[in-house]
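The data below hold one chain only, encoded as structure tokens and taken in the form predicted on its own.
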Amino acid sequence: MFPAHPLEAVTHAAPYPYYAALARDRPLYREPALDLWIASHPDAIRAIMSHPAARVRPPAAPVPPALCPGPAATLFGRFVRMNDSVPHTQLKGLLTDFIRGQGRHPEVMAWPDTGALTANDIDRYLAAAPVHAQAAFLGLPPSVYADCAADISVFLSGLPEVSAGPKTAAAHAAAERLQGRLESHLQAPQASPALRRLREAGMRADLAPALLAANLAGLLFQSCEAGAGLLGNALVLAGRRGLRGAVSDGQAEALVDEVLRTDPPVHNTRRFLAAGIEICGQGIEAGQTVLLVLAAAAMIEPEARWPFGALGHACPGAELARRHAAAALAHLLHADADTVSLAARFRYRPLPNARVPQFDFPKEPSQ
């Protein structure tokens, strides 16, 4: 049976079929059970993608309502992906350079020798791994991974909030925690060769360094759900192809690529309309929010990494989150994780956006 709707795609068995018929069928609709336009096909995505009046925030709340005000609220307010000002775009060139000019192989982070890998290590390291791959790719020292990687989960944890409540305070913590963290290495005398390329670039450019550090926050941010469910989907896909134990790099890129291809971790993403426009024929009123369903695009042009997005928001790190991912699935093979059993009994966990696989969970109470 098909989704009844593309946020209930995310998390369905097979959503696949139903993204082929809904960007051949329509490509672009309004969806009264969400209040939602939907864009499926690529020509309508990269249409409203390019729009000027389509922000990736409401033009009325440019951060969270519940983070305001705070640290957390700075600090998602300085992240470039969340942002669509001139200074924003111009730091995103930057950034975007500093990724391709980086030389570095993965850094993997690497499971305790404790015995059999459970169902609860595997999602705890879905969570921790992309973070601490993307900070040694960043230049941070080995004894800030840790740190990062809960800080992030922290932070993330407080973004759906309607209202300031626990979960908020954590928040702010976490994001001052970051802020001042990154800051200060990014800063420092002795800080990484990578490091001191990127401040000095972010001089040359009048860039602030709490602005850059904000943004190294902001790579860390990028890599945790998405990186967890590309890493995630592997193991399910090696799971169901009844590998276990020791693979080759090459195997295990494969199997991330057939992943990226077949089952990616990022379905949607979103934009805010701030005018009027007529997009494919259709007049989308100001104030209106398009949800833009890249899995369905997906299905029409699959070498085109709609998962990573594309145009001016598209994601600068895809080949490197390509790699984090099958350096660390080459790991959890090697750890000898279970995959026959993880791909045997798992859901999706209920984000309306990224596709992540949970493989702790507790049993269905007896009917």
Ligand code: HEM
Contents of the next structure:
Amino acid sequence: MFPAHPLEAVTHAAPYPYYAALARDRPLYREPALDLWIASHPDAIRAIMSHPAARVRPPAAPVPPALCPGPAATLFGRFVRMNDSVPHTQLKGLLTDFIRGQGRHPEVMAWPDTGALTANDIDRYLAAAPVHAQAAFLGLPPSVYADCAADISVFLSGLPEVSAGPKTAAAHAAAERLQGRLESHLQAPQASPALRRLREAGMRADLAPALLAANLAGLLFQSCEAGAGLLGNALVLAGRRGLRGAVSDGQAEALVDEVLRTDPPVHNTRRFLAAGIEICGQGIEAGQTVLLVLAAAAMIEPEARWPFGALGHACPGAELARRHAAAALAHLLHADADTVSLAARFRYRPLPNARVPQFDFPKEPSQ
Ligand code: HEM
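Next, give the form predicted together with this ligand, keeping in mind that what was shown is the form predicted on its own.
Then the entire complex follows, led off by the chain already shown.
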């Protein structure tokens, strides 16, 4: 049965025929059950993404209100992903150059060889490995990889809160540690050539070091959930194929590319309208939110790399994400993860945009 709406599709067992029908038959419509506009055809998504009134954050809430004020709000508000116009364009160029120039080989989070990998081990690995790989890529010392992964996880847990509570307090503390750690890394005399170029370009553009450092933390943040989904969905595909044991780097990359084409980790993103707009013959009022169903657009344009977004806010980490996921997949297969059992029993985490499998969860009570 088709999911009832696009947010249900993210965790549906087989949403792709629904996505294909959605993009074909309902390219842009208002979904009353969600109080959202839904854009699913590539032309509609591009038209919204390129409209100046379509913003990456609600104009009245540039930062989730429950985080305000405090270090988590400051960190979130500095991320390139959460800004439009001038700060965005300046930072995006510098970060993209930094990622291209850093040129490190993927460094995989090692799994201590202490026996069979359990479903719980795999869940913990999915959450931590993408951030470890990204921390290594940034050139941080190995002694802080695990701290980075833990802090990103705590920071992420605080974001959905609707009012300040214990998770928000923990998110503030994690944000403060991330900001401090990345700032001292950015300013370190022994910084890599790419990091030094970033620092100097930032000075020339009059960007505060604190802003650049926050965006290095932003690279850790962006890699976490999507990276977990890419690796997890690749494990599921490996299991469905009966693939276990060591594979070549090429095989692991081919499997990750197949997952990006057939079962991507990010299905949706959003835009918030600062003014009323006319798109594809429809009027959308100021204050409305548009869900951009990237996974549906990919059904019409499978070669267009929709899982990584498009146009001005497209992901600058796509190549890294592919390489890091392939290296981690090869590592888990080499450690003899039982992919067949994993693919036989899993569910998806209840997330609105990312498709991330969870392998360890309690047995459902018998009927
Ligand atoms: C499987 C892994 C990944 C997927 C599927 C993914 C997907 C995406 C998507 C769809 C967007 C666009 C969001 C929008 O337009 O609203 C995005 C933005 C972004 N991604 Fe990724 N991403 C992944 C990994 C990474 C990694 C490893 C990095 C770090 C190097 C990264 C850094 C970013 C940044 C900084 C942005 C914001 C760009 C901007 O606003 O201009 N991503 N990503």
